[in-house]
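The form predicted on its own is given below as one chain in structure tokens.
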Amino acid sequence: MDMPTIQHIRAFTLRGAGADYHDQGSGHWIDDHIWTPMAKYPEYRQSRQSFGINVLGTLLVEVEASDGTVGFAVTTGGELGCWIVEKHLARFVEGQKVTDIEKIWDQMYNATLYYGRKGIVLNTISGVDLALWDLLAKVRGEPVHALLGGPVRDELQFYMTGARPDLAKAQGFIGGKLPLHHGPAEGPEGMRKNLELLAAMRRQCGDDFWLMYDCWMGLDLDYATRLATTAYNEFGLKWIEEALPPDDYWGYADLRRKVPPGLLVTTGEHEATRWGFRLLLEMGCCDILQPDVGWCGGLTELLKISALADAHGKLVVPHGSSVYSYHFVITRHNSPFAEFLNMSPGADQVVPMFHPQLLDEPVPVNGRLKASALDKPGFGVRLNPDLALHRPHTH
């Protein structure tokens, strides 16, 4: 058949929970003194939204065929997301064939090189990305998954990050991430709550259940050798995750070296492209890479990212993302479970990620996800069409 081409990209923004997972009202989990490289002043210690880290707001992107057919993604960007797509990004989009994403893809990065690299543009380019992903898929009737190979197992199993260990190992799931509450400007005091923390949920979990601590780049190379040393041998800690800030290469590879064998360090969250992971593989300085698919670049980098860690023997454990991460997941060898961020308030309910903005999102049941779920067209996922969609751009 003849391919449609791409007539139109729109860009638009919304407020509130969903891709910008942060956007959460008061008491919810996420925002709860957890521990932040804004941290070491008080006044930002309480809350990550007191210093502005629900500022950007949920970008959405749309891509529309001459045959009608529309693909969408969503993921943080914004306004500022938004003003990228309409006007620089749109002139690679529109009048290019539904299967030119690779072109698209070179074409978008190359154009911003000089803006860009990492950060908003990056998350710009990886929303168009996978909205390219989700129509070339709707146009040929297929999920994602079987354009990448199609499955490798049968279902995915799941580690659930939020308060509430426990709880997640009552629901099923192989594991349980916690948020680092306190960091190194609290000093002793702090790295005892943190570790009584540790101590209390291995009680309650027992000891073949995986934790795991997860530190937002708030550490520095002492404080987190010695809080994953203790935590490993008198806790059995899995990993400590993104313990420093992503540009410490240097700090990553003393990191890993440091700790106990058995123990990993992972990280790659707030990391991009296939450049940035070369840094943190060539240097050893992590065990497991953590790209968000939403900011790294997209599904189209995330396999050159995936391809570059097999051949390194590395796992791909992406950060969130939900659909746009399982669809990838179930398809490669190098990423034997998922993420699921658990985005009820309190921690103890299993709901969507991207709640309210998608809808037909699957969730984990008993920490696992049949692949049959992700057999619809596409990411296989509606806009909810009770949004308030605002697109401050035209092009």
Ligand SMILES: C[C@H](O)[C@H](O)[C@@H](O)[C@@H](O)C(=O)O
Second form
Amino acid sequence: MDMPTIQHIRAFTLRGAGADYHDQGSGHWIDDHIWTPMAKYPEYRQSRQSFGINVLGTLLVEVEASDGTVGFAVTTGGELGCWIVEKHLARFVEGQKVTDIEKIWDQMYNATLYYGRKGIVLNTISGVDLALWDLLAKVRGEPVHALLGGPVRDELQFYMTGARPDLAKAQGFIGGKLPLHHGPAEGPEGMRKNLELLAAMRRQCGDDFWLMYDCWMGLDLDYATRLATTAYNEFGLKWIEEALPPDDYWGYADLRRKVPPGLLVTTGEHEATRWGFRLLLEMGCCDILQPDVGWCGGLTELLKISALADAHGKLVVPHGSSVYSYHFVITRHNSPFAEFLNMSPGADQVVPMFHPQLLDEPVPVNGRLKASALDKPGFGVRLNPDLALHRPHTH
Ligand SMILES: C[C@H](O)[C@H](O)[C@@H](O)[C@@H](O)C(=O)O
Ligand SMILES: [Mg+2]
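Right, and the form predicted in complex with the ligand of this protein, after the form predicted on its own?
Everything in the complex follows now, all chains and molecules, and the chain you saw is the first one.
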């Protein structure tokens, strides 16, 4: 079978939720006094949007093959990502066969090494890579998971991230991950509030339901150790997530040695490439790796990260990224469950994570998603045709 070639790559920006899921309206749980590394400044404590968590917006990458097939993907990247695609990466994509995914990835990564390695450049490479997997799978008329070796289980099971673990339990999820609202700058009073919230959720959810705290890089080693120890010993916290800044590999290794055996330390959503995750593994930083497939280098890189973690006996539970992680998780033995980020303002409705950008985006039913729900070509989603696309740059 002669494989078609990639004729065009186009990059667009989109505003308003979607892949840049922090870009929400006011009154949303995801922007309500959640602790961050900026929260030491009182003026940036109430709202993460106040310091710019949503400045990037969504990057939409579209790739069109010579047979007319179009693949696409969305991630966090906005206009910066558009520039990188149109002015730099396009030359490695156009003219290549739709099967040349590995070569394209290597050229995108090495050509941007002098200014990339992580952050917006890897977000952008991830977006291109996911669009290429969508395209190849559509050309072959298969779901992406079939190109990865196929499902290893009949269904996905999810924990839910949001302000209402009590509702997550009622909706059939296996656990609830809370955002942390207070940190070191708010002293003992803040610590007390963190523990009171967890205590209340434990009372409402019972003893067996998983409860986790997501600290979004915002703590120091001493505070994280004290919070984790009391939260585990008194309220059965299952894991403490992203307690420290991503570059503090040494801090994570210390935290993991200091916390009680049985409490899991997790991180990785702001880490990128197999080399970054190798550092997390070899320095003993965490028990579960949580790469975001739209930020770590895409599916091509996530497969490498996953194999490395598997050899170390570690789980890979990708940071919530909708269908882009579901097609991966269903095919990996060391990814036994997935994250579902609740994007309803009150964290009380199960709504598509990347709404309104993806049509046909599957959502968990009773906290689960049958593998068969992913059996459409590509990632199985369509771009909402009513969206206002903006192409800020061309090549
Ligand atoms: C809920 C957290 O503060 C973040 O907003 C969330 O995106 C991420 O850390 C997660 O693990 O879902
Ligand atoms: Mg997180």
